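Here's a solo chain for you in structure tokens, the form predicted on its own.
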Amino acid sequence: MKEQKLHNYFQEVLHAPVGRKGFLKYTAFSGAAVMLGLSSCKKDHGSGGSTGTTIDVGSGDTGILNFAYALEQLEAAFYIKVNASFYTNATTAEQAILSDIMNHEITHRDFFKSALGSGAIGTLQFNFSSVDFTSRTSVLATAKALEDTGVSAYNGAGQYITSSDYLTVAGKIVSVEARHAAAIRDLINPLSADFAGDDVVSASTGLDFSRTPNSTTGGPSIVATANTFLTTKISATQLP
């Protein structure tokens, strides 16, 4: 019965428009059915735990969703700060783009928090001291790094999701994140091929690169990159 309620919830989300209003409509009534459903999944082994100032995201599908939730918390917090006081000489068009991205990230964050229920990790604390929010260059470079990291993280973790419902929702979210990445890249280098540069899209396959949470191939891991902006550190020791 619990699994059926969870399945029904995700089915409604799968067929909803991807957008702030659509996601908020479903996060508003997820409630106990989702919390009970996630806690009963046989392949999920809890939401991890906290050691000092480090939070482990856990294992199985719940761990992967918590990993995504941590990244969405980070992105939402960054764009909220960007929109609180735009960088110097930000155009109206740039402000509109950054506002839309903020709204999407807040929606993604709230979706995961609601879907995970009692299995969710806590609210993270952030450290954006390395970002000059008055500088267009600094803000957009950070946005580019976060968006590119997010897309590759979803692509890398998706192969380990066992629930088809979770996988489809993750696919819908990563497609939005990829749109964000392209928009930011176009702001940095307008009307160029960099919107899908060969540093993020394989020239041989035409596919986005993917990285698992702890992979250090090609540079610091996704976890390490996220932790540079976190006071509350995360770990993914129980994920691939």
Contents of the next structure:
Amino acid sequence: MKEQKLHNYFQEVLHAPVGRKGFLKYTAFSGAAVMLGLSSCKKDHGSGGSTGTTIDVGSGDTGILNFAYALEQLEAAFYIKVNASFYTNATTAEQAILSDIMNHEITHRDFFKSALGSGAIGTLQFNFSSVDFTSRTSVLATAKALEDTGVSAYNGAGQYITSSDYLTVAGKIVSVEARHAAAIRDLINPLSADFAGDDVVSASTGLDFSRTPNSTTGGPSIVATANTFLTTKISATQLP
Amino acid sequence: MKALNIIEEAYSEEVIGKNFSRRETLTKGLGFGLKAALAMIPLGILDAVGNKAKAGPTNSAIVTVLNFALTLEWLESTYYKMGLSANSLIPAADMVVFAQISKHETAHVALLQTTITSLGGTPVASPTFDFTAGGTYSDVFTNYQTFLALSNAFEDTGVRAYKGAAPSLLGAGAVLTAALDIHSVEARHASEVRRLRGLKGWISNAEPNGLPPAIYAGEDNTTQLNINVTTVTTAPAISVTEAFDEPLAMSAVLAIAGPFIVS
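Given the form predicted on its own above, produce the structure of the same protein in the form predicted together with the partner chain.
Entire complex below, previous chain first.
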């Protein structure tokens, strides 16, 4: 149910400029890329088609960190583009928030690259043609979706991490993503319950949303969703 | 629905022969503390499956951590109930924010109580609180800025407490996930309350912003996994401190909460 709502954010975001057909095409393609990744598992990670190769994030703790690294690359690239030219009528306060978040995501990205060392996946290429960077609505809706996705991804991956140190560092990052999510949500709908809205935090248990990389409960997986923004597709065939 | 999915996952993992111990499978389901879900676990079937235990905390170790968390949730839930019922304390415009936070803290109390009981433990009863901390914050329920400041303190401390406790839940399956799912909710709260105070939603350096410095001790750390992160990124040093929230040990958290707990 919450997954469906998250999915809907992306659909909203993607719907405007690309159109529904375009979105479906994106989704279908990313689905195919994941399938390709699956079928080529443990051999090479084969070509994802004419738009580039599919990079598998790997297995175990390294796989989880690489998955996080991919998401942080995506977030950093998005906010760099947001900051390169702010949407129309962005207030000083909004610019300050978006600039801070950009720097946090760059920090996360660079940290993971360094921590993973030779085990790191490469630098990903992005396609943000679905986002209208001149539109406050489009930018903030995309930011909200990315932040909520980040929170749910770290929360969902946590129990599969075997290293205590990695679990702690993931915890250090996920709470910052949650701070971002709340701030972005408050920009969209100020002084409402949305900063921790019932769409992401269960009203009955008070639990935030968590999701494993490939879970398709209620909508496309996090991997597939990330792939809608990726020219270089990723897969996580060795993770849950 | 979410709990049911978890149960289904745990069950199908058993069926396909992954090596989950019975206890671990139980904790996977019980983390969500729902009695209805509990009733759905086919214990007999799980018993019949191989019992190659993976390393993980014992139920009693998990209960200790969850009772620590429950103490903090009692503190928060009591605080917001009192705040929401205090006359002309919270401005009308901000009521919806605190109603939402209060709803979550109350839900966390109930969830932790049920989970602790399900694990064979005894949930701690609510302590008696003195939110003036012996008179230090005497206007906490009459001055909105004081109320906001302590809310900020409790939320940021809550984030640090769950983060500090997470490693001791390593291997506890869905209990760990539930703890992480609470942890990020506390962070959402912290961000919102900080912004109501006119602060950034994130913590710069170890700035206490008028609160006891112990609450932010160590938040200026820039070394993660032995990497001095300032040397591997172009982001400014202050952003590096903001980009990572730091954990606190249980003893440090209890020292912060102590002045508010009477018994």
